[in-house]
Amino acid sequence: MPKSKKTHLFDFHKQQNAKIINFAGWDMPFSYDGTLKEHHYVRENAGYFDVSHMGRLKLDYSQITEINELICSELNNIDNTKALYSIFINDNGGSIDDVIFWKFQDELILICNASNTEKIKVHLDSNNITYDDLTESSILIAIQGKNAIDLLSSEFEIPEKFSTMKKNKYTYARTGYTGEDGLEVMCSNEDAEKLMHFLKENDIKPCGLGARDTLRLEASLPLYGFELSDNISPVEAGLKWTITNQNEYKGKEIIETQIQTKKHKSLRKFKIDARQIARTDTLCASNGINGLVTSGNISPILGHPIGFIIFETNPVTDLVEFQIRGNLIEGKLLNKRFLN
């Protein structure tokens, strides 16, 4: 079994008595003070996450047209100060990975999921896209929360939402994965101590992957390997808004056929008014259309179970029944975000 990787901040996490788990081949903090407390740190004030396990690849700006041919979104025509959420598409219209591009005048920073970094590197190699892998020579910290921007403004020049900046040894973007405002900040390992000191001085609490998952679910955000996969397209995942690429790209014909015919799998949000949680891989059905829960948990803010289901096709009713521990439990399909 391969040895787990460790981020540059691993010893720091141990000093904070973090509970460590293996995630995507990395030893990562699952929690410090408990997932529920950390969830509320972010919703009520601010918290930060070490997400240095995520891949960070520096791409050559001169290859932007070739890169654009691999994703479903338009990277060419956005400003050189913008961040772009997009999806690499395979030949069958499925999702190789959902990623963030940070676009600058002279380079592109590609941030990909930890579980897919090697897959993305192979994909780039096979399409003759050159890159520098910054993953192990840098850290990436996501600072998120209701008060995050106010707390960060003494150290960082704050860009517009989904915009990028380079300042004082930091490369960052006003993006995140929690439904709250904040910055995702990259710096070299040598400058990590300065950033961590700033966070501590401003009482921004460390948070683990447990809270990151409950926060993203509550914010109606997909997780690769659950709501997206090689066999689930952006259309099927309810991410049609990411499909802005008017030029040719891999899988485009299948993607467009799905949009036109509406014959495809369908990802739907649900809630349950009882206490039973429909977790990942729970079987369910809506008016004879079978589905499988991709993610499910109790929402700390709403106080009841929520989650995503992938159906064979889009159900025509809002009633759904789950098979939970030998019982049929009713739930309701939603057409809006969990948190407004």
Second form
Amino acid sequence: MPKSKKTHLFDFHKQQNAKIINFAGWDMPFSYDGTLKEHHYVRENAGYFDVSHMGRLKLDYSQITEINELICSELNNIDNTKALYSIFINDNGGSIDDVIFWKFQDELILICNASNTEKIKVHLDSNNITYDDLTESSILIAIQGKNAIDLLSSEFEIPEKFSTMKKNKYTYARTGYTGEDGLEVMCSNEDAEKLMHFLKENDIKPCGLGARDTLRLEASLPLYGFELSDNISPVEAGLKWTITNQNEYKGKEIIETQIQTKKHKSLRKFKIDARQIARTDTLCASNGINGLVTSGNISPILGHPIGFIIFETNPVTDLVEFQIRGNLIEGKLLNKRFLN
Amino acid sequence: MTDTKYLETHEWYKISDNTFTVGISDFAQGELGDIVFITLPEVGQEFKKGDSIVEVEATKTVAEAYAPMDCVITEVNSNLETEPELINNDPVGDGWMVKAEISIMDDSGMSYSEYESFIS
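Structure of the form predicted together with its partner chain (previous: the form predicted alone):
Let's see the whole complex now, leading with the same chain.
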């Protein structure tokens, strides 16, 4: 097995008694004070996550048209101060990765899932798109929470939502993955200490990947490898809103056919009013249509189990039955987000 | 009252006369992460050694606690229904799960020091 990678802040996390797990080849903090506590720090005040394991590639602005041909969203026509969530599409309409672009007038920063960094680099190489890999020379910290923007405003000029900024030593955007407001901040390893000091001074608590997962799930956000994959398209994952690319792009024909025919797999949200959590790979069915749970956990705010299911086709009723350790457990499919 | 003993499946039990109390070890609760739901047996239910008696749902995973010997449940810790976090905070104290009458005595569990080397 290859040696696991460590972010620049690994020793800093150890000093704070982080429980470490291996995630996508990186030794990362799973929790510090406990997943539920950290979940509530973010929902009620603010927390920060070291997400330096995520791939960060600096792209050449001059290749923006070529990059646009690989994703389902329109990167070309948005302002040079915007952040864009989009998906690289394969020839079969499946998702290579879901990513964030930070657009500046002179460059683009592509942030991809840690598990897909190598795959994205190979994909860019094979399409003759050049990049500079910043992943190991920088840190990326997501500061998220109800009060995050207030707390950050003494150190950062706050951009509009889904907008980017470069100020002092920081490159950042008002984006996140928790359902709360906040910034995702990149700086060089040399400047990391200053940022961590600021977070500590302002009592913004460290949070691990455990809370990051319960927060994103509760915020109805997909995780690559679970709700999205090489075999699941953005249409199937309920991410039709990301399909804004009016020009030609890889996989477009299949994506358009899926939209027109509505014949495709379907990702749905569910809740359970019992004490059993339907976890990843739990079999389920809704009126004869089979499905598989992609993610499931408790919603710490709602107090009951929630999750996502990928169905063969879109179910016609909102009742679903899960096979959990030999028992049939009933759940309900939801059309709205878990949290309002 | 005898010493607290441990099983390879990470339960602890403590025998007092013809009954015992059972729960999960501190190591086990740490591995599970935050415990959020617990399904307890009913008083009067009979179990054989190794049967699943309690189901523990945690943020990280699900686990079961197994009967350390043949027994009949005499009491359950109903506080866990509303405060499952008691298991995280005090696994070998307030986080106890059930008490049971011993049907066939089997005190073959590990001592704490044996368990410590088992988990290390």
